[in-house]
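For reference, the chain that follows is the form predicted alone, supplied as structure tokens.
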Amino acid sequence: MKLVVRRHPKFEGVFWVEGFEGLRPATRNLVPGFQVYGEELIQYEGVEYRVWNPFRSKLAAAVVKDVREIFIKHGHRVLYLGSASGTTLSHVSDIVGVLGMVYGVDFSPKVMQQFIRSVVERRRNVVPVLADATKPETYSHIVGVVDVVYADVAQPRQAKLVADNCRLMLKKGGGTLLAVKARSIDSVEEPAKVVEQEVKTLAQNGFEILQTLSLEPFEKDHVMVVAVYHG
């Protein structure tokens, strides 16, 4: 089957790669010739795309499962909580492009070193922030106001953490994506009840919940919460 790349019908900067392996999401490579996590690079009509693996990225899983909104667009400023080694964040960097900026927050010095080597050194639109995401007041002066907050943090009280960050840095009407890791919050309680409580916390802190989307089979006991912040 001939390889075809076409734009995603809903999300700016996201593409579908159609070929013998089926339909796969991708982003246009901001740094042609370079991989971040061993992803497949595809040339199509003079443009290089990076295949976005939904088994390696919760945001890609959400896209494959027809998430209602991702909010992230060209030129946007994004606060990314839990950047880790930069797998998903690198695709966010592709989407926002040279006019956008992604602030990657992580508290692990070892992981941050890897993140800087694999992502930051080659991408001028990524700023590494070595900090504890539960203490946004320690880095809000670096980040400023953002259009979108994305959170993928393996900590208890994930929704509270997100609300605190949004209060300081997310513009009113800005988008929020929270990948709720139910087992990181409570290893005993039913995941559905854990997610329900996190959603309730967001609603109590000025968020309008648009969708709660299960990420199975790509991620077990994970749900992507899609919300708009009204403050």
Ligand SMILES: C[S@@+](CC[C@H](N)C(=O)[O-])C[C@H]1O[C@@H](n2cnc3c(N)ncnc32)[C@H](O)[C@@H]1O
The other form holds:
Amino acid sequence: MKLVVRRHPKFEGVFWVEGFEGLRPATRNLVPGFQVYGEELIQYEGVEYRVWNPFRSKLAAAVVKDVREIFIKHGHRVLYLGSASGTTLSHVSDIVGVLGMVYGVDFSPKVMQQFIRSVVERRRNVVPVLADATKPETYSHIVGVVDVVYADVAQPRQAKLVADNCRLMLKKGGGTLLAVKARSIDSVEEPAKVVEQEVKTLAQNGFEILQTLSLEPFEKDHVMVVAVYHG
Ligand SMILES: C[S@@+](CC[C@H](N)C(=O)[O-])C[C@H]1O[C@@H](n2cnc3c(N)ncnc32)[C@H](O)[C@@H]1O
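Would you mind giving the form predicted together with the named molecule, to go alongside the form predicted alone above?
First the chain shown before, then all remaining chains and molecules of the complex.
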């Protein structure tokens, strides 16, 4: 069967690859010829796309599960908390394109090294920030104001951390995506209760919650919280 690539009907810069494996999300490769994490590269009508694996990326899982909004668009400035080696962040970099900018924060020097080698050195729209995301005042002067905050730090009190970052850097009306790993916050508490508590914290800090989306079967016990920041 021949592969066909179509635009995602809702999300600018996101595509569907249609072929023998069904529908798979993809982004247009900002650095043709280069993979970031061994993802499949596809050529279609003179353009190269990177297939976006929902088992490797929670944002791809959210797209496959028909999330209401991802907020990220061409030319946007994005603060990405918990960049790790840049698997998901590299697709965000594809979406915002050359006119956008993605600030990737991680506190692990080891993953930061890999991130720099596989993503930052090849992409001019990515800035690495080696810092603790619980201390946004240490890097807000580097980042400035952003359109979107994406958080996947797998840490306790993620919502509090997100609210502190948004207060300093997210524009009013900007979007937030928070991947909540329910079990890492409190391994005894029911995952649903943990998510409820995180949502409550966001609501108390000026966020309007649009959706909480389970990422099963791609990510066990993970929920994507989609919110707009009103301040
Ligand atoms: C689940 S991984 C992120 C995966 C990545 N978002 C992706 O999809 O490719 C969580 C990352 O958060 C980082 N992290 C955890 N707590 C942090 C903190 N307080 N500040 C900065 N980074 C943190 C870890 O070092 C780790 O790399």
